[in-house]
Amino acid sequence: MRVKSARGVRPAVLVIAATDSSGGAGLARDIRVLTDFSVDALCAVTAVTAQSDSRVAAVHHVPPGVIRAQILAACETRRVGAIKIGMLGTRATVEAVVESLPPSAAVPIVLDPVLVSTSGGVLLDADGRAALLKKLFPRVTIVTPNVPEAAALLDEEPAGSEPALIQQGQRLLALGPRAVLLKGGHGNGEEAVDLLIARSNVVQRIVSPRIGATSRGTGCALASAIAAGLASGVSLVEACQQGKRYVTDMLSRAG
């Protein structure tokens, strides 16, 4: 899949999250994706985890001065398109990264809440998640959390309806991001919903045939399909719409 930059010069993305050496998630999923929109990236280490399909072994958090100097490094080597960003693990490393980031208004921001393992390891703390929510949110573009984060991230039940589900994501959306989109691949039923829901509270739903199959990193792969898509200059809507259809086929390949 290939993504041209409205002003014909190869954009890139700075990708802030954790290795995986399973390759299944992490930076290692959010390069392929990008590599296969042609996008470069740029990367910030935030941790290095030993991880399988089945558990997280080990997680080392890189110093939170080692990921300011690497974000500043990014952003002096080239222009940034876009930023995505995964794993943070720690209060001191959401700080970090807060700290770091250019001016909201000067690039699109992708937050995938990274909160625990598909293997249910715990990957940011309760600090950390109070740090996210409070400093964080507010200057990203977009928050893209599954049913069962996003109800963590309110310290709700998950939602058993789409109007329940739609009520959190303007809970969400309350905390200062942009944008809101509620991946609807925990649900039921034959179609997979994801709700876009934006300050103005239109709710765009995004809709493809529900896949019979699993994958790890599904969510790195659309946060970073996002960034790939703001990068290049189309519209969030476009972007999600694109994402959505990325990882539906990576799911269809799974199966």
The other form holds:
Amino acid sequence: MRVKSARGVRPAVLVIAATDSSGGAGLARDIRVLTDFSVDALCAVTAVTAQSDSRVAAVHHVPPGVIRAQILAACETRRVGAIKIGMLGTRATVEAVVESLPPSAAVPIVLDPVLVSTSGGVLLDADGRAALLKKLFPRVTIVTPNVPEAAALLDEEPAGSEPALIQQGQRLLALGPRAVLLKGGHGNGEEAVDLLIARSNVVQRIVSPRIGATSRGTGCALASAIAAGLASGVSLVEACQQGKRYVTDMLSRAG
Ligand code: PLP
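Return one more block: the form predicted together with pyridoxal-5'-phosphate, after the form predicted alone shown previously.
Now the full complex is given, and it begins with the chain already shown.
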């Protein structure tokens, strides 16, 4: 997929995320996706994780001052067309990121609210979760929870129907992001339906056939693909649709 900005310069996305030594998720996945969209990656590493597909063995949190310095240096280096935020880990990291982001609305920000790995390792602690909701949510363009993440963020039970999911999406929207994309990949219907809820309260359904395969890093991939679209100047809806197509294709290749 070849994408160029209006001026013919390759767009760039700043990825604020952690490494995953298995390569399935995190920064390695993000960079692979951005490369597939012909978008350059700048990066600020929030944590170094030792992971296999079945466990999180160790996490080293990068000191907040180093996170701030990476974000500022990346933004000094070249024009950032969008920012993708992944694993943050702790309150101190959330705060360092919030303090270093460019002024509101200057650059679209895609937040993948990474809470727990598929293997069950906690990737954001309770204080970090509270800071994420209070301080980072109001700064972002779009947040992309799956069904269990939406429930955990609201401290509610996972929604069992589309209307209940839309209500949870609206409650997340009330915390400040400009849009919420609720990912339906954890459901079990024949179709995987993502719900894009914007401030207008218009709900856009983004549908793909359900693929009977799983892969590490699908959440990272979707958020990076959306950031690639936004950096390339496409609309939010189009960026979510092209992200969905990318992840569907990734899953069909994994199966
Ligand atoms: N590890 C890191 C560093 C991540 O950023 C993420 C998700 O963004 C995960 C693990 C979770 O990925 P998965 O659900 O594939 O385990």
